[in-house]
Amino acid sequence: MVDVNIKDYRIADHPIDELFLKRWSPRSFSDKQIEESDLMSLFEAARWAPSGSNKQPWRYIIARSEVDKEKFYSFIKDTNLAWCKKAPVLALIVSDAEANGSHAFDAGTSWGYLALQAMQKGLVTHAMGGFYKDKAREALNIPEQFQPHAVIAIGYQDAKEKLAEKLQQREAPSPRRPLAETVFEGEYRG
């Protein structure tokens, strides 16, 4: 991974384990392949997210031979394109609308799983919401009960020199809102 000094970018309000800031989304990814026994770990921590009546709604699709991530390029927008080509496997998330209500919310707790696992192996994640849903349903013959949610780049992080001039002014960890922002006791007040 590239060394960033996390600090210069996050401090928690309260002390948290140091993988829940070093956690972020880079954009530079090498084109190293990743040993199938560590892509499957990630898949085997997502799998293992809590889900309402454990249902368990989430799937995903994943892209690592051209032929495959072609696929995926053919919905991906291409803001996303700009970057995300290098990296090595590409996943889409999608969960199943028929499980239950709370299928979204489930898929989306397997897929922070799946980051904190990529960052345990030393491996970087960028979740997209850039693509075309629709194209992605046809391209990748998505059945109509499954909702498609994010695409997942998944690699070794690189230098923010090999990004576009644009990209490599936002390749840093972002921010959080305070915690008094999030957190509001009795009832909302924002």
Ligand SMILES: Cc1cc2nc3c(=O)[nH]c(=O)nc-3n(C[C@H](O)[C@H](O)[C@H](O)COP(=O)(O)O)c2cc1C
Given for the second form:
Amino acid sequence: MVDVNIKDYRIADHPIDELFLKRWSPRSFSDKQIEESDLMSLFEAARWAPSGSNKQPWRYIIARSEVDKEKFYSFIKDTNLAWCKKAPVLALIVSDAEANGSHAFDAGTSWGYLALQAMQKGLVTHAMGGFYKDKAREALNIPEQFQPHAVIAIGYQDAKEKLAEKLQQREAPSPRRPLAETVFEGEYRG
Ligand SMILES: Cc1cc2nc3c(=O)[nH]c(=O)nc-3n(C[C@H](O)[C@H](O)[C@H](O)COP(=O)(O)O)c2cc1C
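Switch from the form predicted alone to the form predicted together with the named molecule and print that structure.
Entire complex below, previous chain first.
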């Protein structure tokens, strides 16, 4: 794991578990493989997310072999291909639009659980919306009722110097807007 002092980038205004601050989305992945049991722990965490009527509408399609990864490369946009190819695992999260009215919301919760569990295991994740959904549907044989949401790169972090120079500048944990701009009491106050 690359050592990033998270306090140099992120300070919480209220006490929270440090896991929430330490999870961020690097682009520099090492090609170190993930043990099967560690990988399954991530999906196990995702499994326990809450969902409308407990329908668990999320599904994950994963790629680990070169053959399977090539299929993913056929629909991921070039801007993301520039860095995500070194990640040992790519996962597409889709959700069943016929399951409930909250399938997309539920899928987001599930991926959030996965990302936090990954952090706890010393792994990093980076979600990508930058991919062609129709191409993904075709390449992975996804039924019409399932909506693709994001491709997630999963792996171990590598040094930022391993990235192309342009990407190195962006390789740092990002800040957040103040809570007062997010939580409104009584009525919307945007
Ligand atoms: C649904 C979703 C789509 C995203 N799409 C991309 C993407 O296509 N390419 C990329 O480099 N990062 C992408 N990101 C990463 C976000 O830019 C990142 O999560 C955000 O800036 C907050 O930073 P952090 O995850 O490091 O805390 C995406 C994140 C999410 C949740």
